[in-house]
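Only one chain is shown below, in structure tokens, and it's the form predicted on its own.
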Amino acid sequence: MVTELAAEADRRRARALIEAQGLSFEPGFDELVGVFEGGRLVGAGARQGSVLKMLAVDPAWQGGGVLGELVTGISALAFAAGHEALFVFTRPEHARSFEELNFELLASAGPAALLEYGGGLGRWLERHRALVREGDNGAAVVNCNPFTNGHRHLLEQAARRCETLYVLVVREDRSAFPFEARLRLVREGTRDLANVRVLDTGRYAISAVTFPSYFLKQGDDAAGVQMELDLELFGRRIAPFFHARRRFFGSEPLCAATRAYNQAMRRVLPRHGVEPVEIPRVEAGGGPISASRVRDALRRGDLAALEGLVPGCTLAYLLSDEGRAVRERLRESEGRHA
């Protein structure tokens, strides 16, 4: 039976034994459980979220029943929490033991395997079969934090690269501008261009937020490793779908971070028949346009800055009572990616 470890004692067990299986202990989750035989703690685990993690058992019970009923167990806290699809973030050599217990394998890169339970990925995709055309299509991955002048560049070239381009907005509310706004502005920004079909990314943009590290070894690359696993899923199960033949993005000269992806992309696209494709950014007021320069403006209170930066659709946002309110939260707040 799973039992929620509330009992500091008995969290101090669980943490015991997630480490001794050379797992790291990850604070930040929203249910602890364990598996007790006799009163001996055998397996623990938790759930973050839709992402079940730190999934441990005793080695003299590894092999029978334990695994299944601590996953079984957390998945009904999971979908009780509203929760309709679940992953798992696991090494290789593991993802056997989730497939077994009706888990589906989206992607694998070195150290890391992806796999879901409940089909979440093949209804997200049947939602957009309407959309779908045969063709030299291709695609773009955008957050749009918001949508400036620079992102209608990108799209307007790609657009004018390929049959059909497919604009995925990331739908992971992590940034200054609320998700529905970014994806409406990009709707908005993009509506005159007749062969751009926007939607959301759904839960299959890996971002350093979701990706766990608690199961990879002392050493590896965590980032790296996430944006490998991130172009995988996207190369083997995304690309194909919408015939996407070519992902563009725009050069970067300001964030590190973003720059290591688009190398990623350079090196991970072309296994799966994607070829990246770079967009030079573009400039104005003397530097690339960017998102962050956006915000900086906005927590400066400084909208003439704004001139040739964003769009009309962007610009009028930003002056509504929906738009102030994210000024102010801008105001409030430090860093690029606020």
Given for the second form:
Amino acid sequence: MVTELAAEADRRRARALIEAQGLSFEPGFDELVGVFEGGRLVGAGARQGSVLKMLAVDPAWQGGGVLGELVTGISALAFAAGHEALFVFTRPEHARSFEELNFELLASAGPAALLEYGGGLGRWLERHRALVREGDNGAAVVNCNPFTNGHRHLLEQAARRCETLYVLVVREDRSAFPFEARLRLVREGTRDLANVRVLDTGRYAISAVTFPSYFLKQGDDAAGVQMELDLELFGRRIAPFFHARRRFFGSEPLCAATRAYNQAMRRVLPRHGVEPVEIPRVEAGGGPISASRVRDALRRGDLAALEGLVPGCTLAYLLSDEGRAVRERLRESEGRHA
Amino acid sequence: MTIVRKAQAGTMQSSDLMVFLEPAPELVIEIESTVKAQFEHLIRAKIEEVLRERGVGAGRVRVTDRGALDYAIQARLETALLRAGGE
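Requested next: the structure of the form predicted in complex with its partner chain (the form predicted on its own having been shown above).
Below is the entire complex, every chain and molecule, led by the chain shown above.
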């Protein structure tokens, strides 16, 4: 029987079990559950949204049904919470145990493997099959928070170099501009580019926000592992489906995290036959155009500074009531990526 | 009967299966199994038989199986249908 562990004493037991398996106890989950045998906690695990984490089974009970019981219990909770696909990030040596529970290995990189239950990636790819054209294609994965003249330049240059350019807009909604608005502006801002197809990444761009690090050892570079896993997934499963032989991205003069991601692209993508292509950023008003510069201007309430930074569709959005609400939220917040 | 709401039945244990149902305009059956290569056709035939007996002509049926035998497939699917159903 899987039970939710709500009492402080049970949570302490779960923590001890998780830590005894060499995992870190990472607070921040929707439910923590456990399996008891003869009054003893023999298995524990947690769910955060559609991500399973910190699954641990007492060594004396491994190889039996405890893992299946845990995952059954957690997946029932996830299903009730409205999730139909489940993800687990774990060490590659544990991938097989999850494959036996019908999880599918999506990618692995160094000390990490990502598996999915529910066949979501296959369905996501199928949904886009009508957009697939065989040919010398390319792809770009963008957040566009919001869409700027810099993005426009990148996509225009990229579109010239391929037969079909697939632009994947990161779905995850942790940005100042909501996903629906980001996607719409990319569509409007590239409408005149006949060979561009704009779609969303679904759950298949692995961001630092959802990436758990409980299974990593001290000294592992969590950010680096997360980037490699994201790029392995792109290179192994997404790029081949769209016949994308090149991935385009802008040079990054300012943000260290984005620069590290660009480095990771150069390292990982060629392994999968995808050529990384860096396009130099365009400048305006004495500096490179970036979405964070646009957000800074909005934070200051300085609409005049947007001249040359954003195209007409973004400007129109910013002046709309919907855009005004985002501007007001921005003025109350801080930080580069917010 | 008709699938009018999402429902689930079963477990991830060996020799069992999980069944997920949800309303859909057409009948779609998706099967994932650790013995898919050998037995997918038999699993599908059993599911179709139960759906036919219950008069279910539409809905999305997702199954993840770990080598369940026929009677387990039937029991899990019928339970899920009762949870999902209206007459």
